[in-house]
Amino acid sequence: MSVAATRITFASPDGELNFADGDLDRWAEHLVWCYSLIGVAEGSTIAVQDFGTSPLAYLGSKLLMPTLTAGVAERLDARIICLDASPDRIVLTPEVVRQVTPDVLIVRADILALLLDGSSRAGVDLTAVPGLSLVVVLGGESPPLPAGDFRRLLHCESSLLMAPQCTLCGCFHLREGVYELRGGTIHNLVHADAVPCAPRDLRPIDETCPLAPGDTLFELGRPEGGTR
């Protein structure tokens, strides 16, 4: 990350995102609104297990990002836990869990195996502490997760995607005016350095919810009887 005058600029995985003045803040309530269908309630303590390149690290509050007026936490009266994903860093976590309790627990899903692993090597089985919820962060290139009560959220650093899984109706949101979907293809439309997203097994679905009826709605993974 770098900063110069009122610009962020963070390295992603296909180049750079550039932020201006005010646009952390537009890209926090967004991050909100996706928590909301996921159902973080308000006043929720959110461990987040992510790197510090990632938005839903540096989103989480104004306290850890220059510009940020109002980040995860302000915006939900949250408390956020930054809890770093490398190997050496994941077994910290049961710990963490047992001493704070957190009411939800948002991981990568390239990390999830290692962390439930070591976590029950550790006496904690994350996937049944009273009051905690999992959810579960998928790139566009995902490993097929492990069985478990989940819920997901995709997400792609380069494209600016965050779309979450309704608790409601079950399928992924693009939300109405911030994203549009091209084919299979995932569009960023008020980011200029985002790029496209081709998450891998997106199904359209031609319904909607009444949470958020402009969404475009739609699912990952084969139909039943499919193979990867």
Second form
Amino acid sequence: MSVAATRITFASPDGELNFADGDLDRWAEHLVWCYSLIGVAEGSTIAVQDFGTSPLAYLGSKLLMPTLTAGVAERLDARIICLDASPDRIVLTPEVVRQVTPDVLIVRADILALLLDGSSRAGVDLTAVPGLSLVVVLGGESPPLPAGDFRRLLHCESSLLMAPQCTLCGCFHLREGVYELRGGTIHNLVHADAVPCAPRDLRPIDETCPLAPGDTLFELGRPEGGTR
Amino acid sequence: MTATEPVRSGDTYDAIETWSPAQLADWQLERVRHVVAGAAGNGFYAGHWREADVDPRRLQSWEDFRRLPLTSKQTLVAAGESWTARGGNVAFSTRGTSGEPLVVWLDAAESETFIVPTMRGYWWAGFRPGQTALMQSPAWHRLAAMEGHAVLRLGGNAAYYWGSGGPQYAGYFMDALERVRPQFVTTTAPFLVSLLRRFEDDVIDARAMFDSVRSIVAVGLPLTGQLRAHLSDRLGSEVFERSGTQEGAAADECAMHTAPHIHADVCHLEVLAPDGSPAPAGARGRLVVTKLHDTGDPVIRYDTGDIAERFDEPCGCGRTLPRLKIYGRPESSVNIAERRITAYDVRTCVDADPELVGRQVLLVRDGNDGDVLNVAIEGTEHNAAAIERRIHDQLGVERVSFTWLGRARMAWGFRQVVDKSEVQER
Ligand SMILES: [Zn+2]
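Instead of the form predicted alone shown above, give the structure for the form predicted in complex with the partner chain, please.
Every component of the complex follows; first up is the chain already shown.
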């Protein structure tokens, strides 16, 4: 819990997150941990197609946020390109990808279909750009994803929940000491304002991953449908 | 005294605001010589200047500077890595309303450079220690990335509403306004207009909603005087125009609201006549940007395509920084009988009617009528003859045709010119 005074507030659809000095760095460190499990390499160029009010965007660099001493860019020696998730900006993505050649494109699940359709109309199949990995950001209630080879990150905004799908074990990781799963509901143990969230079709997996043996593992989606 | 040494006496933020024109010109020329010397090692500029047969090492005067050839978005996009060193950590894309977006990189040194004018602009608009600013996301625009830093360095708190700049996020803004009770708001002008409509539709008392807010900084579109007054009146807060480009132009309005003052410590802005010579003050021309620090990507004599005008007469606020109004881009204007008419110009003629101010106005491009100005206006018909007269008197346009869009409400966006087929489809 933050005892220092709030300096930065992000309102979200169902609450608000307040940050005092040092808080943003803690979450930037966590996001980098998520990226490492997803397989985002150091030195990557990361394009983030999300609203700028998402931590996936604003934790991208210390240049974007006061009080943040090292964001993803500084911690991973990465480069971040901010792409808004609104429809008029999504149409720019194919050209930006052509110019910037990112290694990773992080996309909100609810705009993925729009982005892929629009890009293919512009002559770019984003699922087949050499060297480009797509990371789909699922919310607690994400729509089914189109077919494709996507890495996944569960992000519930007002819960400050960021849980990566591990490239090694294939499960989502709830990081030890940061979150706790109690009866289908995930609690943030670190950030006082964060509200608990209960992602749809969360299935705990009673195994451990050698990458992070203390983490709680889970899958999303109905067993017969696979992880969608 | 250095340009950015804070003074903070009265309403003034720092020393450069009251430098004499000669002092500013000399200081800027030194900066220009420095950045040009630095860019001589940039692959793109080296070739660009060699092609034009100018030697950047011999730059001694403003005349020499003006011999440097212009650059454009197309040339920079085509130059790719030979122009941008990509030394920065964060990139922003321009909106690409005129074709391809240009990607600009920001590094830590450049961020520091541009936070200072942001603090200055916020100070002019009345932001003071202890206040809270409610802003649009830091990632949507390069200048927005500086705003949170400026707010905290001025001793305030930063708050952000969820989502993006479209009218569909008005509810999230209102929610944040009630939670945070800010004294200061920064958002786009189209968003403020969408908010007013939302308040009207939902019978919400706009002034009560904004009662904690003292100042509003509006970005993204040039405000007509009438629209600024209308927003200030309806929201009960003083509205200030902030303008700039991803490529480095930066300007903020003072409390006189005559036109934004240029942040001359970070950018040298030229307004050029069609023949490439400097347009006289008070005449419109193309906006050309030069960044004054060798941080980030070098931007030297970059033709933004924007239509702008400089005002050199003294401002009533006492600041000597020149003022500049950006009216719009080629794609937010149409040519009527060889005269360039911007959407801003037409909005000025429409906004003059108190019944019409704040309504969405679109210029309709129709390949067939070279001398007819087609204007689409939201809502039911109102005083068309008077608008036509103003367009005739103020803009010199002989023939105007109106399309009244009825109750079909449109998102007030950055696009201000549409094709005829788009209006018919509505
Ligand atoms: Zn002034």
